[in-house]
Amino acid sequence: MPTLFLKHRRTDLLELMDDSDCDLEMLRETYRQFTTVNGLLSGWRRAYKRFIRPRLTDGCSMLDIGCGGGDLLIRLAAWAAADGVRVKLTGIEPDRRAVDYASGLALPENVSIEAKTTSDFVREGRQFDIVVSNHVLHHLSTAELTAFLDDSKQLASTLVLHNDIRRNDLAFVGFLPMWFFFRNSFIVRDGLTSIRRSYREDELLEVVTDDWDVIVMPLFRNLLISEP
């Protein structure tokens, strides 16, 4: 279905949870609800089985960029453990509030989170086998996206996999009923903003270099993949 209503990215719109003065209890509830929302809609299980699991080996290291409240890290750790593969997972997140929240969780022993950026890790010469991100791309302008992708490639030796929303009218309309299920948080308001800020497949193809592939996935997802 062509995008008729949401023709252009609305980069002028800002998510409420990115406001440094936002309600902290609602922010923490947003982090808690991300576990459910991402489990239902992000498609990470499918992406893990198709792209990540075939590349996992014992001792493999993984980096989650912009890890937020840590829900993806916990899922990846559980899936790898169920597959009998020992992995080391690191998350980085520039928002100290998210790091404080995630640090209060019962994280698996093989998961750590640091309040840093990709630029910090590049300067430190850090290296990981696999680099992933969830819902980061739509936050970025074209210039920021280029820098972000360059950093992620420098940090990865095997695979980079960025998973994000694909802007679509049906995605926007379909997310509206979430008001009935996710309250006292920024989930729905910020989710609708995220859809309006997100890239379509053709828009990503216009800005990435030839060493990136854009794969359209169910539930209005774009996977941006590179194998350094």
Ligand SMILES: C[S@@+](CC[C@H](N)C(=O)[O-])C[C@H]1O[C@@H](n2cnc3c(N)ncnc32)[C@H](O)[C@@H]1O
Given for the second form:
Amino acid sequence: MPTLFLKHRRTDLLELMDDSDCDLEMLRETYRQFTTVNGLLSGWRRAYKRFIRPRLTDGCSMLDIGCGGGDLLIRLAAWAAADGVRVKLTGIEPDRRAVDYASGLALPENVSIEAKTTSDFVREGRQFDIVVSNHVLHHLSTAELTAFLDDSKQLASTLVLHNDIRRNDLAFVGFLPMWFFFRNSFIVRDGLTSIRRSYREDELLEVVTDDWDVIVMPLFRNLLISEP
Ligand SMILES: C[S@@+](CC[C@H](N)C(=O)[O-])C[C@H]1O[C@@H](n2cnc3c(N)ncnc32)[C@H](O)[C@@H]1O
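Having seen the form predicted alone, could you give me the form predicted together with the named molecule?
Every chain and every other molecule in the complex is listed next, the one we just looked at coming first.
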């Protein structure tokens, strides 16, 4: 369905959680609530079954870039364990506040989080079988996106999957009732901003190189995929 109102990306709008001076308690509550919101809306279970699980082998490694509060790492660890596969999961996150929050959680022993950037990892020659991210693409400028995608391909040996919101009027309207459920956090304000900053499928295809594919997923998601 075409977007009638959210025709253009609003890259001028900034998310409250990106403000280095934002309220720390609200931010920590935002990380906490990400677990529920991502679980309901981000569609990772579907992406895991279709793209990740067929490639998992004992001892393989996964990287979550911009892992925020760490909920995707915890979920991936649980799904792989339930499938009887031993995996090692690493998260990187440049925001020290997110790393502090996630490090305070009871992380599974095969999950670790580092306060680094993708360029640090590329410089260090780090390699992972599978590289993923959730809700990072819409944060980046076009130049940052290009560098981010190049880095993610260099870090991965078999698969890169970047999952992000697909901009759509219905996604915006459908997110409004979240006001009733998610209070004392930036979830709703930043969620609506994220929808307005995010790409439509055609826009994303326009800014990436030919070795990337965009897969349209339910619940207004774009999956940007590459198999290095
Ligand atoms: C909306 S949060 C999403 C966090 C988490 N992935 C989730 O889905 O809950 C976006 C995260 O991307 C991180 N980020 C922004 N630019 C980044 C970059 N260039 N490399 C890695 N992470 C980045 C931010 O620090 C922020 O924590």
